[in-house]
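Have a look below at one chain only, the form predicted on its own, in C-alpha cells format.
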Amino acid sequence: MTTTITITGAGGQIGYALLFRIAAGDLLGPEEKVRLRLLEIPQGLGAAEGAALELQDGAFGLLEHVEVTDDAAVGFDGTDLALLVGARPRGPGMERADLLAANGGIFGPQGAAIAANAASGVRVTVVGNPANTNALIAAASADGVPAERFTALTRLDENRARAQLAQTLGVPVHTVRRVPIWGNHSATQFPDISHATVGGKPVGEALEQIVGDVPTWLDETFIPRVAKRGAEIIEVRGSSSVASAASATIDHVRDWVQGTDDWTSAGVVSHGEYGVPEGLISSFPVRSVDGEWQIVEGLELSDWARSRVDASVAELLQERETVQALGLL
C-alpha cells in the first residue's frame, strides 16, 4: 500500500525538516510506501524542486514518487494526509486581523481544493500559524469533508511542556505523561499538569520537593516558558524552531494514524466539551482510536485551571468573530 502525502510550503524550513523523516519511514513506519506532493507558491518552487532532488539522491526505499507543483488541484489530488505548513507570517505593522485575512486567502482555497481533489478519508494537519483558526477556515471551505478531519498542531507545545517538566525533575522525558494543552496555539495556551504523571505517579509531590511553591512556579516560570519557548529559541539560535515543529508534526500524524495508548494534545473541533463553544478548533487532551481523535472527557478543572482555559478559548472566539467579519467563514 502507498500513502499519498501533501506538504504545503514544502520549500520552507519546516517542510525541509519533514520531508526526509517521512521518506525514511518515521511517519508511517518501515513498511508503508509513500508518495510525496510538494505544494508551493511560485516563488518557493525552486527550493521545493531542490528538496525533491535531494530526496532522489537519498535513495529512500519507501519513497515511490515526488511531485512538485504550485497547482493546488494537482497538489491535493488523491492525498491521504495533508500537512498544511505554509502560512503568511506576521509582518511589521500587521494587525491580528490583517494576519487572519492574509491566511484566509491561503487556507480557504486550500480547504476547497482538498474537498475537490483529496482522497475520501483525507486527514488534515494545520501547522502554519495561527494554526487553530487557519484550520477552522480550511474546514469551513472544505464542503463535504467532516470538520473532524481538520486538526491544528499543538503537540509541539505539549512536547515543550513535557520536556520542561522532565528537565526540572531530572527524569527522562518519556516518563512524563498526561500534560495536555488546552485552547489556542498562542501565548494564551494552557499547559495543564493537573493530571500529569512521572513514572506513573502524580507529578505534584515530586515537583513540590524541587520547586517548593508549585502554584507560583507554574504561574511565573513553567507556563510562560512553554508559551514563549519559540521566541526563546529564535533569540538563542537566531532562527525559528523548525526541527522541533517538524518532529511534533510527525508525532501528531503518526499517533492519529496508528493510535495512542494514553493522552496527547491536538487542536480538534469542539462539540461543546468542557464548555468550549461548538465549532471552534481548540486544543484538548485527546486519544486516537481507530484513526479518529477522541476528546478525553470527565476531567476535573480547578477554578484556576478553568480561568486559564476560558482565557484561551476567548481568544479563539475573538479570532472566529474576526474571520466571520472578513467573510472567511
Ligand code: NAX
The other form holds:
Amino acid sequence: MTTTITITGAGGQIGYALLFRIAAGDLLGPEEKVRLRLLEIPQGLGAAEGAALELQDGAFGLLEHVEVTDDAAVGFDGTDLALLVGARPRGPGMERADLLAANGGIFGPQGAAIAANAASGVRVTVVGNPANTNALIAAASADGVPAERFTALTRLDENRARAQLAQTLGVPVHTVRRVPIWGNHSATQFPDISHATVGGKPVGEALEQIVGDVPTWLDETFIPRVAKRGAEIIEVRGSSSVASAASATIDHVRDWVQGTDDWTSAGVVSHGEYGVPEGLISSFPVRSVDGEWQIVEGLELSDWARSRVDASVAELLQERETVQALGLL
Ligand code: NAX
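Since the one above is the form predicted on its own, can you give the form predicted in complex with this ligand too?
Let us now look at the entire complex, which starts with that chain.
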C-alpha cells in the first residue's frame, strides 16, 4: 500500500529533518510505501526542491514519489496524513493578536484546502505555532471533516518531561510512562507526573528520596524546565529545536495510525472532558485505539493540578476569543 503525506513548510528546518525519517520508514514501518507532497510558499520552494533532490539521492526503497508545490490544492490532493509545520513566526514588535491573525491567514485556507482535496480519512497534525489555536482554525475551516481529525503536537513536551524525569531518577527513559501534558503548547502547559510510573510502579517514593520536597521541585524545577526547554535549546544550540521536534512529530503520527499500548499526549478537540470547554484543541492524556485518539477519562486531579490545567485552558480560551474577534472562526 501507499500513503500520501503532505508536509507544509517542507523547506524549513523541521521539514528537512522530517522528510528523511519518513522516507526511511520511521513513520509507517518498513512495508508501507510513501508519496510525499512538499507544500511551501514561493520563498521556500527552492529549499523544498533541494530537499526533494536529496530525497532522490537517498534512494529510499519506500519512497514512491515526491512533489514540490506552492498550490494548496495540489499539495493536499488525496493526502492521508497532513503535517502542518509551516507557520508565521513571531516578528519583532508583533503582538500575540497579530501572530494569531497572521497564522489564521495560513491555517484557515489550509483547512479549507484539506476539506476540498484530501482523502476522506485524512489525519492532520499541526506543528506550526501557536499549534493548538492553529489546529482550531484549520478544523473550523474544514467543512465536512470531523474536528477529531485535527490535532496539535504536544508530544515534544511530553518527551521532554519523560526525559527530565528519567534523568532525575537515573533510569532509562523508556521505563518512564504516563507523563501527560495538559492544555496549551506554551509556557502555561502542565506536564503532570501525578500518575507517572517507572518500571510500572508509581514514581512518588523514588522521586521523594532524590528531590526531597516533591511539590517544590515540581513548581520550581521540573515544570519550568520542561516548559522553557525550547528557550534552553535556543540558548545552547543557537537555534530552535529541530530534530527533537521532528522526532516527536513522528511519534505522534505513528501512534495515531498504529495505536498505543499506554497513554501519551496530544492536542485534541475537547467534548467537555475534565471541564475543558467544548471545541477547544487542548492537550490531554490520550490513547490511540483503532486509529482514533481517545481521551483517558476518570483521572483524579488534585486542587493544585486542577489549577494548573485551568490556567493553561484559560489561555486557550483567550486565544479562541481573540481569533473569534478577528473573524477567523
Ligand atoms: P522554519 O522557519 O525553519 O521553517 C518554516 C517553513 O515554513 C519555511 O520554509 C517557510 O517558508 C514555510 N512556510 C511559511 N508559511 C507557509 C505556508 N503558508 N505554507 C507552507 N509553508 C509555509 O521553522 P521550523 O524550525 O521548521 O519550525 C516550524 C514551526 O514549528 C514553527 O512555527 C515553530 O514555532 C514550530 N514548532 C512547534 C513545536 C511543537 O512542539 N508544536 C516544537 C518545535 C517548533 O518550535
